[in-house]
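Next up is one chain by itself, shown in structure tokens, the form predicted alone.
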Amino acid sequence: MPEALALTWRQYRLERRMFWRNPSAAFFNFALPLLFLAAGGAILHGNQQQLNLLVPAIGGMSVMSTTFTALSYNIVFLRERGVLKRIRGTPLPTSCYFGGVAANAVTNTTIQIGIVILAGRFVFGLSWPPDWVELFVFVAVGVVCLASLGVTFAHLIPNFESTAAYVNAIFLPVLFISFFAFDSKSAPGFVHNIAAALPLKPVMDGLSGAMVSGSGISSHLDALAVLGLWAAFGLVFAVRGFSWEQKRG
């Protein structure tokens, strides 16, 4: 066990270095949500009610970008460049490799959520999150859910050149529908139903309860149930469909 933890820690450190040495990954998976937060804050300046919605919405977007989007890109890149195949041929245990990858995603999410909380407190006029337990629960469940879906979705992408098209075809519509339903009570009922069935809006709802209203986990059990179902689906197919080999010659 100590040896496995040491190998996981070394893989995690490698993942951190690789992340910061890739400017495009650091921008699109880390800085982009913060740019949305800054732009939205500038537009909604003085409208506290809308800012109370913006901050947890960007928090949910941050969770998705640092897990689903990042892992979809990274898994396909490493697979198609033959890196995963070479890793598979080393003595590094599979659990240690995935432990390092998962810890890297958790670190990015934690940093993002921390920045969003600080921005909400010192820039946008929110108080400190009234329910830290609910915040932890929804961030943790959201990470597991969206990370597993990211790995699952990577199985469907045939090559790295098409990754952006595949990922954006999912990320952007989910983002638009979830933001629209979360921000607008006047959105059509079918839009609310679609958004409630997707994994992003439940994360936003939970973060809103934790960071703004302090309504408690019991008020968002339906959101947790949706995330739990998506997480179960993602975990099963992430494991069953995972391939260390390139999909093309």
Given for the second form:
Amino acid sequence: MPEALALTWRQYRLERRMFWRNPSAAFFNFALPLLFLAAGGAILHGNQQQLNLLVPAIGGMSVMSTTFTALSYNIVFLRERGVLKRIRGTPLPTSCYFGGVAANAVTNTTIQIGIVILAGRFVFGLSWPPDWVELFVFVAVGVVCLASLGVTFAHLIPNFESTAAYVNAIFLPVLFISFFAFDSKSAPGFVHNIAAALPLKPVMDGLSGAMVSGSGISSHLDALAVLGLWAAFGLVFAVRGFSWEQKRG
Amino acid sequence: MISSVSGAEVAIEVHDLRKVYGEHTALQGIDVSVRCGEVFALLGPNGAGKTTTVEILEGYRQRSSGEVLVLGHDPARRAASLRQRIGIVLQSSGIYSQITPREALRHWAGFYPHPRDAEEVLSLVGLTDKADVRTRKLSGGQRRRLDFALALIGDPELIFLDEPTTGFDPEARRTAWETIRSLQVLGKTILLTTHYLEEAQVLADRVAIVKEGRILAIGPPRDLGVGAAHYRVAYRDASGETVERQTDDPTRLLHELTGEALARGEQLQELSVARPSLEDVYLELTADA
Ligand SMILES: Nc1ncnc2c1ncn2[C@@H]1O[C@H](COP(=O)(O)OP(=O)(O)OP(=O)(O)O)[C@@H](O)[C@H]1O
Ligand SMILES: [Mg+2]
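Give me the form predicted together with its partner chain now, not the form predicted alone.
Let's see the whole complex now, leading with the same chain.
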């Protein structure tokens, strides 16, 4: 076991180094949510009720972009370039490899949530999160759920060139529906229903409870259940359909 | 059952190996046995089944039927203990674009119980100059050398090289050949595929010529000609035309030709006898019927 941990740790450090050396990945992971925060903050300046919604919504978006988006990109890239196949030919245990990759994503999520909390506290007039336990639970469940869905989604992407199109075809609509339903009570009922069934708005709801209202996990059990179901689905198919090699055609 | 080659220890045993992809049968019964310490080459045209064979031995692909043993393991089980003892150069594979060769080798070294020294391997493949350059800035041939280096870093007993020198300039190819020979001197077993006849001829102890998933001929490159292709006897006749004849029995043909020429009081200008080269054998065997 210590050896497996050491291998995972080495892989994690390599993934970190590669992450920082890839400027566009670093940009999409960090700058984009910050830009959303800045823009939203400027528009909603002084409207505390709206800012209370903006901050957890951006938090939810951060969880999704650092896990779902980043992992589908990475997996497709590494698969199509033949990096996965090369690693599979070495004695490195699969679990250590993916442990390192997942830990890398979790690190990015953690950093971003940290930035969002700090921005909320010092720029947008929020207090420190009233419920750290709920924060931890929703970030953790959100990460497992969206990361496994990201890996599953990578199976559907046939080549690296079309990755952006595929990922955005999911990410953007989910983001808009979730923002819309989260932000506006007046949104049509079917929008609320769709958003509640997708895996992003439940994360926003949980983060809202954790960062703003302090309403406690018990008031968001339904959200947790939705995420749990998605996570179960994602985990099964992430492992099942996994392809180490370039797709033909 | 697999019967071992007499005398030597066996690194790879393949018996009646078959592989079917959907409708297409890529391997139609391959039998090969590679001794420890041997350099064995698979030679054949595009689509012959070389990569399929090698990747089954490496544990990447599942065979449809047949028996396969690699260092005593069934490669389909993908045991880590087997992967520690083999090195792989895939026909094509990638690497993180932002990593440098030195970093890659140091990282890969950590996967193996008794790795070689990264600096030593860098100089072995001629990448010392480029050790700190990001791989995305390396040329195709330099990346290929890195592939080679990564296959050697674990100090494997058995090395699979799928077209290791494709894309090399002539000098790099000679360097690679020297490296492969030095590995052989160290007692490593090497299974390589190639399209370069010269490469097979220069490096391999034994060659198998593969086409459409079958082995057409197998043996040491210099013996392969026997029975498979013909000696070529050439000369210029009295009218100055070059005549070329093929034969399985050059002694008899020469006797006839020289006898007739002497009887006519002529000379056979520029008379030559050529052993069938590997190239002749190859072209003859792989020509479309
Ligand atoms: N994954 C696959 N799915 C379907 N058919 C395949 C697959 N891999 C190989 N084939 C087919 O099997 C045959 C043998 O392919 P293989 O790659 O083993 O040939 P090769 O001898 O390595 O050729 P080359 O010299 O071009 O590398 C080819 O006809 C190829 O189209
Ligand atoms: Mg091939």
